[in-house]
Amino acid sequence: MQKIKIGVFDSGVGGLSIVKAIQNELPELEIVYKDDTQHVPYGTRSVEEIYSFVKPIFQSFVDENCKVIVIACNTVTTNLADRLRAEFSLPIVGMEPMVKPAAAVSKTGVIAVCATPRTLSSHRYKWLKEEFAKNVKVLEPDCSDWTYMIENNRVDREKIAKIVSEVCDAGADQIVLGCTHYHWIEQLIEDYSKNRAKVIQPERAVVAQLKRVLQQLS
């Protein structure tokens, strides 16, 4: 039986994360990864720049016969998923900081959202915030560089770890890790914060949603 064929796609290393957890989950799938090393970080750029970059990615994804395509980028999802969708007429999975389960679970009504530049100016991050966070207070840390030293392996744990007891010092319990890069340094988020912060990201809500849209395929 032919595999289907997948297509996931972020602009450095960070979607390899949620590839692992596709494989994982769903071994049966063919997937095609591609990703935007030459034009990373995209968390500072303008929407139409990141899109003159995206579309043509995305074509070739169709090009190949993908059946879906995943967007592991939160940068990508909160600025452009609406318009990619309206102009390729396959299903596209997208993921965005998880600020409604967030603000759900938070007790001390304070969370932190750590994502690009480009994803707290988006209107979908914006919609997020008044549609499920009236309640809390939403911290939003400057994780501006974080993306290049995750890319290119110069992590400056000093510095990560001032802003993760910064916020924990502010009353966050939740830390939204918005943007598929700092998945890589899940683990060194929830080691400085010293169990004061429980950190949340979109792996498994990606993976569910993608089993979704592939039953509805079949």
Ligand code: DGL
Second form
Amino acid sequence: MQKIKIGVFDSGVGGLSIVKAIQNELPELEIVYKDDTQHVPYGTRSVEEIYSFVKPIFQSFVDENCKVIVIACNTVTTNLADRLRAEFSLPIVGMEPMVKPAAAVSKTGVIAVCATPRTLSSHRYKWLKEEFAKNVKVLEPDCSDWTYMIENNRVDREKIAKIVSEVCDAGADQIVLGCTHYHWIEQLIEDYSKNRAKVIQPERAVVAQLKRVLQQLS
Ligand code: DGL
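Requested next: the structure of the form predicted in complex with D-glutamic acid (the form predicted alone having been shown above).
Below: every chain and molecule of the assembly, starting with the one above.
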């Protein structure tokens, strides 16, 4: 039987954490992974600029006969998913900061969202906060150079430790990883939180959504 081909996209290495999660649960898929090493990081660029980079890459997934595209990038999803869905007729699975589950389980009423500047400034993210986090305090620490650090293998541990301890000191009991690059330092963040906060990220939810979409294909 021919394998189903899907496309997975991120600006850089962040999306590879999603690829790993998909491969673990859906080993029968053929995954075409594309990144944009020439333009990473996206998180400090304008929406129009990001759109101009992403559109031809999505077209190449279609040309290569991918049946689904997974946007393994919060920055692209929160700013451009609707536009891309309107333009491309294949199913597109995205991911966004897990504000809703974090707010729902927080006992302290304080959560921290670690994401790129462009994700934090998106309408979709603002809507998520309005809709699901009205009654909690949402901390948004400055993570603007984290993608660069992770992409270039130059993680400044002291800087990460400082941010994590600051949000924990401010009462956060949930730390949302709202950028797939940060999945690679999940353990570090968890260690620095010293059991004061739970670190959450969307890999499992994305795989579950992808399974639902694949079922509808057949
Ligand atoms: N990994 C991406 C995200 O989830 C993009 C990071 C970047 O390029 O700045 O937001």
